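To begin, one chain is listed below as structure tokens, in the form predicted alone.
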Amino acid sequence: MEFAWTFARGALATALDVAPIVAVLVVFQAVVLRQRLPNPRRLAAGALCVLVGLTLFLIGLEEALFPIGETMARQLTAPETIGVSAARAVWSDYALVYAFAAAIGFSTTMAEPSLIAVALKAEDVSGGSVGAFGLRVAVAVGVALGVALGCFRIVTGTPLPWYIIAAYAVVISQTYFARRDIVPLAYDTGGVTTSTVTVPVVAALGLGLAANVPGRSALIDGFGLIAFASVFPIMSVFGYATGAAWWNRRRLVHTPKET
């Protein structure tokens, strides 16, 4: 019964959120284009699936993903885990936190549906020169490094703008030297990583970590991990493209010519 009430409240909230999208589509189709909606039954069934799926997803966030991230952050920062009291701990005592952040960033990114879709399209459009799996791994490595560094920032309390400015300075320099065909893809991968799977877990980790490290504020220090998860994949994709191009040139040089 409790789940039914939770689902009903979530479905109502989701319906109110989705209603403007439906209204815009219907108004443009009926008023601007002056055409009837094609396959209204299929559209209604699809809208119902979206409503149910979004409702269950939001319930899952509240009931599972957010609590898991906060619980793991609390357990990893406990005195019995780091070996010293929280008041005496230094940044190096939180090595397990950085390792967990990197692992969770990598694994959630590899499972990100939007990244899988973009990687498959990139492989298809490029004729196989950009491998879907290699691109996903490169992006996941970037997210792993970014989230781990973001957790280091929370532990040390250093200002967020320093890291973001430095990261985008690197991205700008990479953009200048990169091939033109890889630049749009690299920037898009920075956006698709912060989607349905990665964002809830990473955000919960940051908030939980800031709440359990002495002297940190959940509002000031807890947010910002998503920014790291967005910018570092851009750098890793540029690095992946550069490394792949170097490897292809090296292979061509060392391949014996046919006589």
Given for the second form:
Amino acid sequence: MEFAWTFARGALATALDVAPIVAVLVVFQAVVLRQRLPNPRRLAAGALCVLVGLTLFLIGLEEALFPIGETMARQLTAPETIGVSAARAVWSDYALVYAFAAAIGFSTTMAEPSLIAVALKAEDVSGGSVGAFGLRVAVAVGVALGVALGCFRIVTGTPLPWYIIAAYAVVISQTYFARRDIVPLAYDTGGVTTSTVTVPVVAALGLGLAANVPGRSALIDGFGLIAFASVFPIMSVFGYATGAAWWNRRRLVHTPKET
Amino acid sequence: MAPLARAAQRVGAAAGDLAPIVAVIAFFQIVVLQQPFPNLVEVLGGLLCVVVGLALFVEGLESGLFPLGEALAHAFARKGSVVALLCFAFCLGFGTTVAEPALIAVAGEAGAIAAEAGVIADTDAARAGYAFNLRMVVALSVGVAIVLGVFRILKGWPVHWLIISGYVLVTVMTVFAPAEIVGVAYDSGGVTTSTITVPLVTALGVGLAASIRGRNPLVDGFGLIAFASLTPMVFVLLYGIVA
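Here we have the form predicted alone; I need the corresponding form predicted in complex with the partner chain.
Now the full complex is given, and it begins with the chain already shown.
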């Protein structure tokens, strides 16, 4: 009964979230293109699925994904885990936090469906010099390093803009050296690596970390992990593409001498 | 039989999204921390909701909304007037972002944190209002991003000049923005582009680049997502400065 009530309230709020996109598609189809809807019943069924699915997802988010991130942050920063009392802990005592963050970043990115699609396209664009699997590993390593570094930033309380702006400087200089056709793809990977399931867990991890490390404020220090996870893959894609091009050139230069 | 098989496939895909997280957490819980996980039953129930919800959500998108959205994107790219195309681009960016689950989640969390820190009043209405404003600002910015990105494809400007100017703008605005908005603003960039926005927006970009002579879909079609992850930072920082 309580679940039914939660569900009904959630569904009402979700209906308002889904309404704009359905309205946009229907209105443009009917008014601007002046075409009849190709399959109204299927569209209605689809919209209903989206509504019910999103409602269930948001309930699960509150019940599971947020608590998981917070619980992991609390247990990983507990005095019995880090070995010293929280007041005397230094950044290196939180090694398990960085390991956990890197593991979450790496594994979720490797499994991310939209990244698999982008990686296959990148293989096409580059004529095979950038391998799809290698690219996925590169991006996953980028996200892992990014999230771990983001946790280090929360633990130390250093300002977020320093890291992100430094990362921008690296990305800009990499753009200068990269092949033109890889540039838009590299920029896009930053956006696609952070999936619907990963974002809440990582966000809750950061907020939980800021709440449990003494002297940190959730408002100032708790956010920013998603930003790390979005910028670092851009660097690793550029790095991988440039490295693969260099390696291929080297192989081409050396192979004829041997044969 | 076909719908049942498809449903199983959808649930499998959603479970696949969740599997790496569950595996990593299980490893840390069992091997490293060796502590009991609190409220395990509720969390497992919640995970079930996430898997079933995500499966239904994706099924609904792919059977109902995506075909219509992609057909529209191609139709506008081919013959629509530039004004109608830009209007559609804005509405598409705005509409998809409002429905984006990850953004709903993070905006809600941002509202709760702001209330705890005393930046806004600690009432449900104030929290909901903060989250709603944040989402509207982000949705507006994604709409603008898609318009800008479509304009770029029409003109054939190189993507990196716009992105680099965006980075410079973010850097400059960070100096003037209040510290408590900076984290949320930087995060909003990565949050906005996921389940709904990426497929529909990519369809628009690739369709557009394919229908204009002399444009390479692979070079010109991408880059819309990059704009959509950059402008939210600019707009949320601006919102922080103004509000």
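Note that this is a predicted model, so its numbers are computed, not measured. Take the two forms, find the largest set of C-alpha atoms that superpose within 1.5 Å, and that set is the rigid core. Positions refer to the first chain, counted from 1.
Positional change of Arg136 between the two forms reaches 2 Å or more at the C-alpha, relative to the superposed core. After superposition on the rigid core, the Cα of Leu115 moves by 2 Å or more between the two forms. Superposed on the core, the two forms barely differ at Ala15: its CA moves less than 2 Å between the two forms. Here the rigid core is superposed, and Ala245 then shows its C-alpha moved by 2.8 angstrom between the two forms.
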